Amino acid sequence: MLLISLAFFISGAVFFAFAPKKGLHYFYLLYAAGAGLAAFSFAQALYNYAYSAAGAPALSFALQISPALSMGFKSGPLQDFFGLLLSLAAFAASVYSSGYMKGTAAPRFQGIFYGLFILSMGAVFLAADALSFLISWEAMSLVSYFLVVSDTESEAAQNAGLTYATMTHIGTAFIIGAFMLAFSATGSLDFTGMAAGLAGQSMTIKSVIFILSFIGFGMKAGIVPLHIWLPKAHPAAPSNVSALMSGVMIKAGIYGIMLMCLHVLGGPGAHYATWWGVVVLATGAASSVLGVLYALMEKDLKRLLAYSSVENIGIILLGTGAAIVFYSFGQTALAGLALAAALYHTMNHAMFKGLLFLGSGSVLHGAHSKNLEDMGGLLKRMPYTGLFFLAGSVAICALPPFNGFVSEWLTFQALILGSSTPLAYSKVITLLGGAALALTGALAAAAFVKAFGVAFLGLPRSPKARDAKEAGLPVTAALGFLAAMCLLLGVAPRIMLRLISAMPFAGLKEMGSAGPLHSPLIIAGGFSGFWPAAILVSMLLGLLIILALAGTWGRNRKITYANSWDCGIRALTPRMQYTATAFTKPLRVIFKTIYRPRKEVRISFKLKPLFVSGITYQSGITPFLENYLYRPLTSFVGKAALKIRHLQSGSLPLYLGYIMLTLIGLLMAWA
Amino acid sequence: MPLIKRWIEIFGAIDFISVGMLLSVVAMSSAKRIESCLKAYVINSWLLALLMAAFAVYLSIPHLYAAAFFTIAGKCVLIPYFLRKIIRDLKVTREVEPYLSMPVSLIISFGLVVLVYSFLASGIFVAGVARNVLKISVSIILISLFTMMNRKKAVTQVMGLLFMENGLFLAGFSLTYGMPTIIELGVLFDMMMGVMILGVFLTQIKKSFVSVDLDKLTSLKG
């Protein structure tokens, strides 16, 4: 079935490279049918992996390049889930593609490596060995760097894919430098053989290429402080490929991490080092603060979707984190609770950030701006879009009956049951990264707050605001299909834990467990629970409740239709609403140390002190990583590669004489 | 044959042909007219011919004599003939105009002649019949990329190629006792194709560089 998918992708490929320009974008629907297939397949792996004894692999796969070396792919129950989370996103993304695509600049193009981007992130969570996986992923950055400077016109898309481009290649590197390591100390490229290989290895080296590892995936996933290129890259992209960047790319390092943690490293019989876990739990705080923090400043509504994805990595890796620290003291279920969580988040996260930024493309369709004050007032313009971008902040919110609420009742569950934990400093980190968590879903509820009330409601800011329109059928089919899976995964959780459960680290079996599918959900044996189901049945009450009250009392009641708020003024202006950078002021107050809001003042006269001509006001907020930390770094470098550009002398019997010495180099070294 | 065989071994000719090749690219890094530096080339490549024919007799290796063969007819006529074809339509001037003057870059090879001699007094190949190959076809290459280095024109830098390869080759099918002939052959044709494209390359740089001095080529830095 996987393979029937391929060949749809490699098909739509090859009508985008040679079809005839008119009604280009319909092709996208070729990559829909592949990933919908892929989607079903993937479902049906990890439903038997979860429900029968022996569950087969979708796809396993060989090529013997020399009788050292082979490339692989196989699949297992975290590569279909994976797996899973990609064609999902992929399927609703190409399908919204297939309306939203119509007429851009570059169609070729962009079709053909928006399908490569897909085939490629799939090629990376199925690798089954190092080689196979770094070809991959390099081929992953790659496609997604053309495709981030692929609008060719804008020289900020353009700085955006440099940043992107270095970032990553010096993530990569990092990764290559863990997976040698790893080679040298088990002599195996393949997964499973450095895993085995590991068991029995020192504490050092396993810990040194967890180190290693956590920052180069951590780099693609978007930690703090790596996460620099993720606000400036994922913008630039077309809509649909920064759902994609945003939904399941990100995750391809959160994959690597798991991958490396809990299987390469995490191998039978291992042992857990508590700090790794510490690390990945601080990490994970950090992000989710700082991530939330900026998001609530921004007034691009991309840029800020793209923060608000940094706190959600940083809300993932407070569970992965968790989840090594209970692995390390060997409270497995505990562990089993914190990872469900963890991978419960990844999939929301998919969900409703590829919801929100198809959402945002939408928006961009109708108002011609990224920029929130130029919005306002869109609910009646783009009332489909509207709902269910009010349906994805919800989610994003962690509010019942949405999926987001799940996932963090379940890290929070996991975090506070780190007091469980022997040693006091654990103790500590698990509750204080629960105190992180709790702040961030505040803060987010607020960002959010801000984007949904100043993009949709109040009157529009903007001519091209006041004309937005939908942009048709395939945009909001593919927006109602996403909310509508952040409402099952809300509303079902247990369909989500039972396919989770199937995944073979030590604790996660019983999380699928006991009961059926729309029992409440009850934890640590007691600890704590909720009743999903109930949720949405008493919000459904309420509102039948409030409507019956609506109706019996006031059907005989004389309706007055009225300008809201006006405040007696009679002619309401846009310029008088509040403002997304209004809105967070009192936030930009209280963590001031923080962003260093700076605001600058600059009045002209015409003649000295009275009569001015012109007053300027400029406000912001210091990008404190990128001036204490990135500048000092780039221009270090810079100066470092001009005094080695000394080298480079352009004449051909030096160059000559450097083979030369390094010949003799070799002949010295070599006798 | 049995009578071949014992007189390459009792006057050391394998011995004798690889020093000719060597004085020969001796000969080359330190020629003053590109025809010397031709015919050196020439020399060199019989002398391989020779080798090989010569490791073909006395390790009974039938196939050396084809190699042998394609190694007379690719490097000591048709290459050689192209090369002719290149200085005349270049109407390049004789003179190589070396960086160095003559009696240093006789110094400097000696220099690396004694430097490999010396790293390479030990080690895995100093046995059999090929004991003094090995470190001969070592010191071909290091005058070969030194006699690049040393020149200015870009014809003589293709000749260091050359030259190079020669020694690449030497060292190949000394140690291996003949690479199969498919890669000889393959190896052969690599370098017609390499003199041809080489060709077009000259011309190409004396068109936009109106000359082929390789000191002009620093002002492609950007």
Given for the second form:
Amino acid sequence: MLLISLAFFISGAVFFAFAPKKGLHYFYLLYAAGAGLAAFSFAQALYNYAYSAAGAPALSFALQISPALSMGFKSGPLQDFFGLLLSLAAFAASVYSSGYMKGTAAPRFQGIFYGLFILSMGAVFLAADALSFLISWEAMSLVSYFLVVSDTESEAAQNAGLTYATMTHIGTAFIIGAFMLAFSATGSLDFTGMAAGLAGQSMTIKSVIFILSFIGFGMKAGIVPLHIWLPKAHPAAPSNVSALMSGVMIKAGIYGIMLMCLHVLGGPGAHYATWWGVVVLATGAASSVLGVLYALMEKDLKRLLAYSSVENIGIILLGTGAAIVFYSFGQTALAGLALAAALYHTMNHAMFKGLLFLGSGSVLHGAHSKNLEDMGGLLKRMPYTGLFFLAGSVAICALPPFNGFVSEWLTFQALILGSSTPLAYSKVITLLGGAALALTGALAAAAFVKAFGVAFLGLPRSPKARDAKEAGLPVTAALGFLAAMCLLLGVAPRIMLRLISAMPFAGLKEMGSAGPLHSPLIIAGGFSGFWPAAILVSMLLGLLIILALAGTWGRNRKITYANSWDCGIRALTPRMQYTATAFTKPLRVIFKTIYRPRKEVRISFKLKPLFVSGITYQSGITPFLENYLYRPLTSFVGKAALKIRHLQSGSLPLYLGYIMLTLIGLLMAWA
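What would the structure be for the form predicted on its own, given that what you showed me was the form predicted together with the partner chain?
Below: the lone chain, stripped of partners and molecules.
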């Protein structure tokens, strides 16, 4: 099935390259067919791993480059899980693209590179050795860069692409350093060989590999403070690509962290350093809180969603960090709970963030703006987009019965149970992680009340919003599919937890095998539990009772339709509504130490000081990390480069002298 899926992707790329331009967008359906087949294949493999004693037949093949060098790819439970995540997101994005990308400026370029982007991400997840991984990783980074800068007339897109390319290649340098150190210690490029060779190595070497890996993969994942490329690149890309970048590509960073920390550096019987988990957990707490704080202040809908991705990567790292802490103390059951929460939220985020980014693309298509202040009243004009965007908003706010509630609830349980660890500082850090998650949940609710309320409710704030309309059937179908997945993963979590239990990590088996699929989730022998399906049934019963009572009491009453109460004003106008900026003003005041708000008031007079002709008010926040970390750093690098360039005199004898001095220095270091 995977070979047939690959054939669909190749044929799609060929059609995009050579078919007539008219109707070219329909060939995205070939990508959708390929992604659907791949999703079925990966799901079937995970099912076999979880339910069959024999497991699933492993996919393994190699590309021989030279007699001594080859590129290997193979499947496994962890690889299949991320392959399933990619396939589901790609299926929805491809169906969506068949309607959304109609009339795009560069249909051939967009179509070919879109397919290559999906294939390169799949190659990353299936790579069996460092060489295959790095080549696939670089292909994924380059293809996504070209998609980010595809709008050649936008200066913002070009600047975003430059920032993204710079940050991703710095991250790749750290990853190469980690792989080189692991190879020098083990003599193997294969991940399984690395894991076996590093089992007997000193904790110092393993800790250096951990630091290099966490920085390199964290750069791609968008952890704070390495996230600055993300809110620039994601809004610049087309919405179908943004959904894949945020829903899947940044998960390649999570995959790399799990691969290195839990497989290559961990493995069966390996000793984990507790401080590894503390670092991951603290980074997750900082990323989740700061990500949602900056999302709150955004008026650009896609930038808001991009910052929200930083927040959710932080939530995933909270679970991953807690798992490493628990593994270091031998508490495998708790580690399994924390890791299951992290993996579940990884899948959940791909679904609801894909839904929200695709929904934002539909809004952009209908209202011709990403600025929330230009929207309003879209629910009446785009009811399907509004309904599905609301479903995604409820899911990302971790409210039942949608999927975000389940994974964040599991993460809460793991962090609260961290009080059972033997060291005081690990107790404190896990409980502080729980507090950070609680604060993040509350702020996320505020952010998406703002996003949905300002965009879809009230009166239109611009003529374009007043004339907005749905983008078409393929767009609506894709949004509906992802909304259904969010609901399914929320009311039937046992299905996904059973598939997650196939992962080769201690403690995960118990999460999926305890009880039938319809039973409630029980944590730590009765510490806590809930029944997801019962929540949905209770909500539906409550709704039916309300409708029945309303119908009974109002059956014989005369129904009068009138305008809402407007305080005696003859007609409401959009200027009387809350703006996105006004909605978040209280939080801007509360967190002023972080935001460092700035405002500028200009008053013009007809006759100073009594007769005012106009007042202009502007406000904003200070980008703390950019102003106080990245700008000084880039300034230093620029000044250093200006000084170093004097070494490039154009003199060949001088260059030969440089080479000779370098060789002498290397020989002395070797000696």
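What we label the rigid core is the largest C-alpha set whose atoms superpose within 1.5 Å from one form to the other. Residue numbers count along the first chain shown, from 1. All of these numbers come straight from a predicted model, not from anything done at the bench.
Peer 1: With a threshold of 2 Å on the C-alpha, tell me if I621 counts as moved between the two forms once the core is superposed.
Peer 2: Comparing forms between the two forms, the I621 CA shifts below 2 Å.
Peer 1: Using a rigid core alignment, state whether the CA of P653 is displaced by 2 Å or more between the two forms.
Peer 2: After core superposition, the displacement of the P653 C-alpha between the two forms reaches the 2 Å mark, so yes.
Peer 1: If we fit on the core, is the Cα of T573 displaced 2 Å or more between the two forms?
Peer 2: It does not, since the T573 C-alpha is displaced less than 2 Å between the two forms after the core fit.
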